[in-house]
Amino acid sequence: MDTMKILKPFDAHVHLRDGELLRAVVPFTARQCWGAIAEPNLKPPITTRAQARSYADRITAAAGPDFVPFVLAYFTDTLDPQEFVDGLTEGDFFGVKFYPRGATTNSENGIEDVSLLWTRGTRQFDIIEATKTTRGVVQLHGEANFTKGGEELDPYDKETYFYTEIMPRLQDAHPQVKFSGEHITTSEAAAYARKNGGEYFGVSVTAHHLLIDRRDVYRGGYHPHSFCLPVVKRVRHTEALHELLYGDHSFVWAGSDSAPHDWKNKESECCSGGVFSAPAMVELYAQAAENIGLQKLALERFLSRNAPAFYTLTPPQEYITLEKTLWDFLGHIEYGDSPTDYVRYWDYPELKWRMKYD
């Protein structure tokens, strides 16, 4: 094929940041997707209806009226259950996002004791239960920092521990709650999805976790723009994600996890975790699909249909066109008054598909 025409995608997990950076990066997502779930790990975190409404308004102002943002509440230990329920009922919140405290960017307000999520009578338990009757969803950053015994986990083991020790407890305690496991990276998470995926559980997969493995991060020296959280794993885990995607399951979908950071925070002694993939979100997924052997209709379901179906959304009947052409995904986006205020694109080599713009 020289061209592909597919239903306009939906990004089920993207970091749009705020302020000048938000205004610079949102147009990339808006020109490729009809809508997206905007992650709430801002400073301060989004925990009130007023904050959620204001953030959605700022996104719309930067993206234009045709783009629909869906804003999550940040699941803190102090999130007010009634405020959350009211926000779900009135449409201010789309759901709630769980972060293990300290696991990723701006996660210092995340849940400290994960066992509270399945302990009846706790605020955390009640917030999860509230999503049952309000069409809300619980998005999960599926990692743990410590074992039950208090031992600190290796970064390469955090997700495996979550899907073998924590996720089963969550689903047992909260049947008929919709959980979405975000940006999965391991064979264990893929196996859990195949076994449990369906009406109440699904997963998002990033393009970068499909396109590279741990060898690529270190080949020829460390590549800071490929450093993300969860970290990129061994090749066998990347291959497990390929197999999951090739299975064309309805409970697997695109969530770019595009996460812009100023270049000074990426190319530094303490590198920030995040891959800025939004400028070529669709093209990167199309490249991954070609590498895996995924056919056009399966790619469309993954990019455009599966997540909206899980989240009970109706996508507009709008289409995009991808053309077969070689190009280099290189560049940066300026966002401030200084010429040194910019974010580099993820440094992935030559791509074979490019979205056609009118």
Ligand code: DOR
Second form
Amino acid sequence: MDTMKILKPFDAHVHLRDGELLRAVVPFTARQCWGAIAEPNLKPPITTRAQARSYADRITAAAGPDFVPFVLAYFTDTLDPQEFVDGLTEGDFFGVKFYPRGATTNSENGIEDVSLLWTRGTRQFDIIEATKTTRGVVQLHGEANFTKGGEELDPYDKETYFYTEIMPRLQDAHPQVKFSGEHITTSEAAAYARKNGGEYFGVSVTAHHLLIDRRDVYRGGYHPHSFCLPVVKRVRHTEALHELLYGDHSFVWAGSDSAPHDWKNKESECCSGGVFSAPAMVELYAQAAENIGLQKLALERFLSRNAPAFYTLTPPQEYITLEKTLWDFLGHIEYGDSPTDYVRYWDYPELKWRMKYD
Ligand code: DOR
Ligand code: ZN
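Based on the form predicted alone presented above, generate the structure block for the form predicted together with the ligand.
Starting with the chain above, the whole complex follows.
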């Protein structure tokens, strides 16, 4: 097989940023995907309908009219429930994004006490419940920073703790809410998905978490462009993700988590978390599929059908074509006025598929 034609993908999780960086990065997603869920961790965070509407307009202005952005509200401890419900009802918000406070880039406005999410009578509880009638979704950055007893968790254990201690409580408290576990990286999250995946729970998986394990991050010195959150885990976890994809489940889909950072913030004494994969999102997933032994139709379901079905969206009948050809994913994009303002691509040598553009 030298070419693959697949239904145009949907990116269920992407950081498009704002301003000049937005204008520089969004064309990459828009040329490969018909739509995407735009993450709300901007500065300031997106919490009002007016902010969400104007962000969607800025994305559309930069991407062109054929690309459909779906904007989430940022779940802060002060998110106004009425504003949120109105925004969901009117289509300004597609759902809400939970970040544990301090877990990742621009998460200082995230939820401080996660137990409020399953405690009746709290604003946080009501916000989650509101998504039921308005058909919104709750996207989860599935990590915890601290144990119940207040002990700080090791970065390699944060996701496991979330899927063993927190996620069951959340689903018990909110049985008919649609939750999506974002960018899962561990065997425990994969096991949780296998047991609970379906109408009310699904997961996104990034291409980079399928393509590397932590040996790659440390080989020959630290690789800052592979630093992301949740951190890349040891090989048995990467293999558990492969197995999950191989299972070809409707509750597993692509969310690139492409997250551009200026090189000065990656190659510095304090490396920002994020992998900029959008320029080759489809090719990176096609490579992962090839490594795993996933057939074309299973890849198409993962990239283009499963997330829209979960989110009750109808993908347009548009197709993309991939050609078999060996190439290296290397490069950078400039943005801003200075030639030193640039973002490096996540570098991945020897990709076997390349998308054909008309
Ligand atoms: O690696 C990451 N980068 N993980 C996140 O959760 C946020 C993202 C970003 O915004 O840079
Ligand atoms: Zn993200």
